[in-house]
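In structure tokens, one chain follows: the form predicted alone.
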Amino acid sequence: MQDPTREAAFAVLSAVLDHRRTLDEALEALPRLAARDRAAAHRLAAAVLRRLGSLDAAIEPMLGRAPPIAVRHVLRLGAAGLLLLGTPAHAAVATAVALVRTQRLAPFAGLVNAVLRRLAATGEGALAGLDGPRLDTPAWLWRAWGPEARAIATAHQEEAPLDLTLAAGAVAPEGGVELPSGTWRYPPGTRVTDLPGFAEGGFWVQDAAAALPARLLAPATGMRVLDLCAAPGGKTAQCAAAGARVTAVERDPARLDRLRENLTRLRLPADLVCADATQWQPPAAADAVLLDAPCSATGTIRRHPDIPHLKRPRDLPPLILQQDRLLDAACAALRPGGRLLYAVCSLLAEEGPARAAAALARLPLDTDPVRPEELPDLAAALTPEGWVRTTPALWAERGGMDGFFLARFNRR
């Protein structure tokens, strides 16, 4: 009984823990797969991932021993299926087996056997009393997060919405909700190339935290925008769809070329440049900057939930001076007067208040504190220094949303 859906999850899963590749780049290396088996082994890999240590805790007590790692991945899959995705138990044991025969791993089928029909029996009660937010976090992220990481874990527990901000005039297709910011939800698992108005621009995804960037920016008719780090595109669209005259900057050739993608379908104009941010000048002055930076990306847990298991506390001192260096190139590229927007997509200090703090001591900067206005049911988010911090627990009953840091200056 082959399932191409479980073969393929099984790939990723081993692609991203045993290899430490992102689930975007095993996803990519899959075999030629059709699109709905392709995305029920995303759905179903990213629920492992969601949930590892969940997942263990309920599988480890009905184990004699440590089984091969390939085999642990199979139940992983196979508890997944049962407890979280609701999977049929006769179908979730019975592909399990399967998997593990073309895996090469016939003698441990038996024991595939064995463990899930146990779990299947116990039903969604095998993860009844596990602390599950403390077991699905790593310790240095839970350390990191302090009072907030019960919330923050929590929230990372659930598939995340899709967001859409829409073009301008564009109508929203129907099935989503607007949330106070202007920003369009849709339930998970919402497939955004099915939804109508798609090939015709009406709209991009784009989280409603990280629509708050060039919101803040404020782009105006014939504003020279840069926008640095600019791939995939949507604070680029933002700034283009108000007006702004946008640069674009991106050093990823490959990125550059999706960002490209995405205005043309968008129909919306920007010059693209290929360059390192931290290197490149631009021919004249800029009205404003925005920098979305590199960073660990411990914001975007909900929709990536392999940043956990592929982030290392040692990862953070080459990003953190990559975004020393990135302020001190946006800042240089700024007429006096304009306004620069700093952003990450990360729950980490040391990428949000500590780089903001530190460019105000180095830079001609002065902060430009954003008002509760700005922020439409989001006061909760704005920090005493007129920054903002978003994280997965806000907006809680609407679906959360990612963590970002987000502050603006101005240079004097």
Second form
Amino acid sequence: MQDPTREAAFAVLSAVLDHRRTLDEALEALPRLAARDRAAAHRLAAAVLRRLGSLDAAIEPMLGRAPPIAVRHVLRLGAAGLLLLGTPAHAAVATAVALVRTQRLAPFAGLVNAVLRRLAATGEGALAGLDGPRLDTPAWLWRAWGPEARAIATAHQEEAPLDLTLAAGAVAPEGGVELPSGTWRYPPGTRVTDLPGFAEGGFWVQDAAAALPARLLAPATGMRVLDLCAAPGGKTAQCAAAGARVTAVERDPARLDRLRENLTRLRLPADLVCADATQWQPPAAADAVLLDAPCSATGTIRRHPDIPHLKRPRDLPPLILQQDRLLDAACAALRPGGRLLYAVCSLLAEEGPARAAAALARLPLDTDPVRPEELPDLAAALTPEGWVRTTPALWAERGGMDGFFLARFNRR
Ligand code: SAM
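Could you present the same protein in the form predicted in complex with ligand SAM, rather than the form predicted alone shown above?
The complete assembly is shown below, putting the previous chain first.
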């Protein structure tokens, strides 16, 4: 391989856009690669996916006839280097021309050379006049987000920071800031495994919004807590760290292995069960259930810029059915008076407020409204029903947060 980074980025882009693989799957499928090259390929491919609409709009006027899709990918990678990542013009053009040759598309080397030279001459101004948030967001998501669409899509233009939850008594690695919710935040691109204290289990990766569900469940010493959709275990870890007796249920054996590894590193105890939570029955009724249900993950687009290119409206009905079934199982597993926390990392009303309202109508549950003092400096996330809805546009000046919907209930 002459340029492992760009060849890998090309393979990843093609896997996501042409073969509908997730970004994580595409990265896993890469051949053996030095860690630095892999990280650089990830960053480049993610930059293209995040700003695909804008990059295409900048390239389009310079094309005559539509080139083959592989040539378009090469142009997108070159343009992302030039316009987003600060790659020097000569390097961006030369590596793109070399890449198009290695993809057996040598007849297009002249086109790639000409288009990227013109883009390099325009510089970052090539994106300046474009409506990036709109161009980089699929129409169905833009519509679904209503009046908040522009603020959410604007937040998606930037890479997310690295957020950590600290183990009790652990000291935060240098270079971070503590957010009002207790999460520690580090600049985008920080690698958690490089931080001192990682191997010793001092902290785990968890977005500021993702840390809220377990905090609002308020697990305490000795409480019997069920975490029904548990892997990779960020919320299991929070509950176990609070002294609760946690049973973590996860359907996917490979993801359960990851959860086990994470808890081992963190030296936190939990009973692990590999099962479908809609079928599994706990040996005894629980004091509290945390249900972080599978969903469209549209709240995590900053961290997973492949999502807008992979998810479609028709993916929603089976997810909604599963969310309702999991809510049924969660309620059935609770003792009377027990607490249920429903969470989804989704920005779609069908998976959030609509599921909470349907659960209230169907199940012996009452809303246990979240109080403003439980959300320091985050009153904007509280809904009139006492539910919580975060979006990437909240705490924008601090680097935003994932989009989550949370509802807390008590079993009658
Ligand atoms: N709570 C986790 C955390 O904080 O790290 C993230 C959970 S993720 C949103 C949803 C998880 O639920 C996935 O690992 C998925 O494999 C699992 N899952 C999906 N359907 C399930 C089911 N019916 N029973 C158990 N686990 C399920």
